[in-house]
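The chain below stands alone, shown as structure tokens; this is the form predicted alone.
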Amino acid sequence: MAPDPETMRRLGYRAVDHLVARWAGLEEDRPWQTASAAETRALLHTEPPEEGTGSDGVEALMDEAVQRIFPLAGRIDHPRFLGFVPSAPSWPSVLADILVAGHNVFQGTWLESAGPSQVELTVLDWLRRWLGMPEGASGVLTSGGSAANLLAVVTAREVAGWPSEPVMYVSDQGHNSLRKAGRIAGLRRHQIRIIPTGPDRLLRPDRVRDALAADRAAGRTPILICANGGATNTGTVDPLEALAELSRAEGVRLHVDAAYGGFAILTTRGAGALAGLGQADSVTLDPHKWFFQSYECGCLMVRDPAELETAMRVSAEYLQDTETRDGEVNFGDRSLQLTRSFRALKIWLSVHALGRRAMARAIDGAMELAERTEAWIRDNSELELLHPAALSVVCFRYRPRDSAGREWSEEALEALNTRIQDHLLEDGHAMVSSTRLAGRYSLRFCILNPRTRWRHLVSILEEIVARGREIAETSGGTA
């Protein structure tokens, strides 16, 4: 339970050696590998040992984890991992995690973590300024966007005075965590209004206005409009300035889920797309996505942190020693968690080590690669663009070119593109996920890793075309 310093040092160096070897060999590794539940159980399930191996056995156990456990997972920081929303943490972020784990800070109260709490306040103020939110705005670092969205919904319900028929409004392109947050906050399904979008997949203010009027006429109370600051599906950004104007006119809070796309505001391209973001009442960010932090690191920023604290603070006799004085913050009063880790150190260390400009350049580079990918797809007659590049997401599919003029049915195109995706995964060349756009099956690139280069993307696109041709030539899938 208390190894000697030399043993700790030897085992710590061994762990770092594993990490350095992984990072150095990442590009040569597969971006993704999995196994069935039956396979993992046979390989990894054991009974808990009654007697431990002691420090001498820890090194072998770490080796086993690196060789048998970690490989059966996505390498989401691999340059050819483009599925879902990847995460590519910086090395300073990883080092911060090591320090935080070793110091094991409890950061729920100022009493127990004055220094770490001040660092979180400093980091939150950086985020406030970058987003363009006013003086006094602040927030809390969370486990991720799902927790941040839940805090935003609960705060909106509290500010509205717990009406009997509250309603929140979510785009049909909104993240599933928003609907889940509404359900956890006590809203029934009909009180989570899904607003349909058109071909541009944007939340139109006139449709929101009509929905607000209809609900008020029915005796319901609108409490929250949820907009996208980079939709997971396509990367689209809703018209935030117009929605902010609508929310003010209607007296309804505006929340922007910018978990994926929010940090693009640090770039010229992104600032234009995200204009109006700082006018929201609350904003969700995920530094563990496009700000190069390791999991778990999300954030909720709020225009008025007192509203968040009113919604979340619950007192108890055993916390009477933790009362704060002017300028102090108990982050447990802004969070779902009382026991919470020192997440801010990783952001603080990364920004100091790398600089905001370098991190912004990396974000801008990903957007440039997305634009080049769109152009490549448009120039290839066997690929069909289903949604143009938005921030760093591109949606498309393989569509065979048939000299006889025959058309492929939607069912056949879905089957064909599913097989292409399966090939990419099984071959180990790339991890590419899929989505549906207006019912059509789409391959989807999400580019945000600073390690990803144009050559990686071209190799994947060429593989999709080559494999698509091969399957189409042997397929009877034409309509």
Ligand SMILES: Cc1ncc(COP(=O)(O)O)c(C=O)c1O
Contents of the next structure:
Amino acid sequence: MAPDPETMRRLGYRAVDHLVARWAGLEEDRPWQTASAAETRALLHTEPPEEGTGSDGVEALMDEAVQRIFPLAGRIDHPRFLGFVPSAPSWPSVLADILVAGHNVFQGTWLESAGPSQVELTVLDWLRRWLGMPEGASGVLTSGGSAANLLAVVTAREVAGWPSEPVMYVSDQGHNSLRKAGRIAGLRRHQIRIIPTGPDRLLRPDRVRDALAADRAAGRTPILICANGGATNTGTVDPLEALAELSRAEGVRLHVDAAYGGFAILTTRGAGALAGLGQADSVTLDPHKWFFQSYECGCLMVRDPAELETAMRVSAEYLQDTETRDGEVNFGDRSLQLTRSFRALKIWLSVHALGRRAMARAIDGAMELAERTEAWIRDNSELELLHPAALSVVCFRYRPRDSAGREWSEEALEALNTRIQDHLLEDGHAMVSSTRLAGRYSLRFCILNPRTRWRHLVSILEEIVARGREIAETSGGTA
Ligand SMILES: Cc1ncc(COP(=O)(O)O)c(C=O)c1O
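Could I have the structure of this protein in the form predicted together with the named molecule, to go alongside the form predicted alone above?
Shown next: the complete complex, the earlier chain at its head.
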């Protein structure tokens, strides 16, 4: 379990050497590689060994993990990985993870982690100020945005007094974790009201107001309006100020899921888009998305932490020694988890090492790249912009120039763009994922990695056009 110090050092340095080699060679590597379950089983499945290798075998085992296991995964922090929502942790964040793993802090109670709990309180206070939430607001670091959204729903139900027919409101652009949170909280399908959006993909306050009135008339109790602070699909930010006003007027809590987009508030560009974020009752943030933290690091911020604690605290005899005094927080009382790790250290170390300003500049750089991408697409007659740059997401597709007078059906365009996407993945040039906008298949760039440069984006866009042209010429559309 614990070899002699010299061996520990040798093995530890080996692990760090692997990480440094990976980071240094990232750009030359593929952004993504996968395998079928049959292939991975043949390659990696083993029986559990009765006897271990001992310390002498650990280097070879680590080498095997690096050579055979890690390659069959996305390099989420690769400069040409633009799929889903990437993540590009800073080196200080990784170092903090190493330190935390080695110290194995239990951060469920103040009694067992006063220092780390203070650091979490401090980091939460930084986030509070950045979001523009009032003094006294605080929160909890979570495994990710899904856990944070669940805490928001459970808190809303508690604050509403556990009505028999609670209803939450989510736009059709809301993240699926919100619907999942409703389901876990025991809401049935008709109690998770999906509000349709128009071509701008925004949650309209008048539609929410109508839905609230209809539910009240039917004897149901609205408990939570969920807005997007950067929708995963398109990056759009709902009209937060108007929704905050509506929530106050109607007496219904407002939650903003800003898991992807929230940290854009650190920039001038993003602060405009996210105006009103600080007025929400609760906000989900994911530092492991656009704040340069390694997995897993999410966050729920709440205007009144006492409400979150009322929702989440469950006392037990064997925890009687953990009673808190003034100002102390048992983070287990704000969390799904009692045993929880010291996630705050990575944010603390990153912000101290890099500074808020550099982190904000990196976020702004990504938004600028998204705007340039949109302009490039608009200028290219073979690309069709399906949704303009919002925060750092751009949606578009290849659409052949109609020189031969041929019509391309939606199905043919989908087949063509699917083939382009497959090509990018197989070729290893880029990881680009797709989505659907009003039924139309769309390629989607999500740009948030400071390693991503304009030259990477141009090379991917040019590849899409070249490949699209080639496939279109050989397939001939639906003429
Ligand atoms: C807007 C939004 N909310 C919630 C989530 C879920 O967060 P996590 O995957 O960290 O649980 C995501 C993930 O992409 C997201 O984009």
